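Presented as structure tokens, the chain that follows is alone, the form predicted alone.
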Amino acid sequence: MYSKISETPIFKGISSDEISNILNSTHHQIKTYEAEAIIAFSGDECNNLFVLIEGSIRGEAIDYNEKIIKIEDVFAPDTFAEAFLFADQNNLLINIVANTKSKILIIHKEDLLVLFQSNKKILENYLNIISNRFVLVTKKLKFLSLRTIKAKLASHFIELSKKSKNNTIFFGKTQAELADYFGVTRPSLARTIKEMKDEGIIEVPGKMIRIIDYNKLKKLIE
């Protein structure tokens, strides 16, 4: 178990033996949640650091039309909801639900503060996590400011292409998952992809996306 915990961002660079010593002297809980179990509700105070050791969880919100919107999936090993922990208003804004059977290490913030004082590496890791989350949220806000589905797809494809050596990228999500991610219907998304294909901007060989005209793709965002 300690080897899995050592792979999480908060314990990055700390050996399994050292983690064992840390947790043996720190009050903590390890809880297991079955698939679709509610881990925390929107509105709950966040007073704990959650470290996902096994499984996958998701954050989801309910809009004004009572539609459930998936915000993000988190896969082990990782942490979640850490940005709320030391906020003045530390109430969660989303429900946290287990996608699969999941095992979570839980450390109360008062115990975490003690760890920060005794272990500089854990403090550095936490600050790194918070900083990376801020960058992701900023990118997400920029993405959500794009008004059309085409612009959102173009932004998504360009972002994926940065991780590719050529203009062929793996379509990492199903159309249904991508529609949920964009907050649009699946038919609307499929229609937009077809339009981009017909306009010679992309090709769709199987589960891949090949960017044909990068300049046109960029203009969709502009």
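Now show me the form predicted in complex with another copy of the chain; what you just gave was the form predicted alone.
Only a single chain is listed, so you will not see partners or other molecules.
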């Protein structure tokens, strides 16, 4: 079990022996949930760090019309709901439900603070996790605030082209997946890609995207 815990982002770089010592001197709980058990409710105060040791959980949002929307799956070994812990408004925005039988290490926020003070590595790991999550959300926010599909596509292609060669991007997702990521419909995305082809901005050989006119592409953003 300790080796599983050492694979979670927050205990990364800490040996199983150390984890054993840490848990001996830190107040904590280990709980097991059956499949489909509700681990925490939307609206609950979140005062504990959850470390998923075994199994898989999902987050479910409930919209104003009581419709359930699956947000994301988390698979062991990982942590979840960690970013709300120290916020003033620390109520969960989603239900946490076990997908499969799951074992979870639970550490209260006060105990976690004590742990942070005695173990620099865990503190660094935690700061790293929530900072990365913040950067991710901020980038997504910036992206979503682009008005048109063309602008989003252009921004996406430019970002990908930074990490690739020959101005050629490998199109790793299906159009349906990309459309979903963009928050638009699949036919609309396809239409936009076609327009960019027609305008001579890109070529689409097979599963690749080749950028022909980088300047035109940049002008599409904003």
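Positions refer to the first chain, counted from 1. Take the two forms, superpose them, and find the largest set of C-alpha atoms that agree within 1.5 Å; that set is the rigid core. All values reported here derive from a predicted model rather than from experimental measurement.
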(message) Do residue 197 and residue 151 share a rigid part between the two forms (two-part split, each C-alpha placed by better superposition fit)?
(response) yes
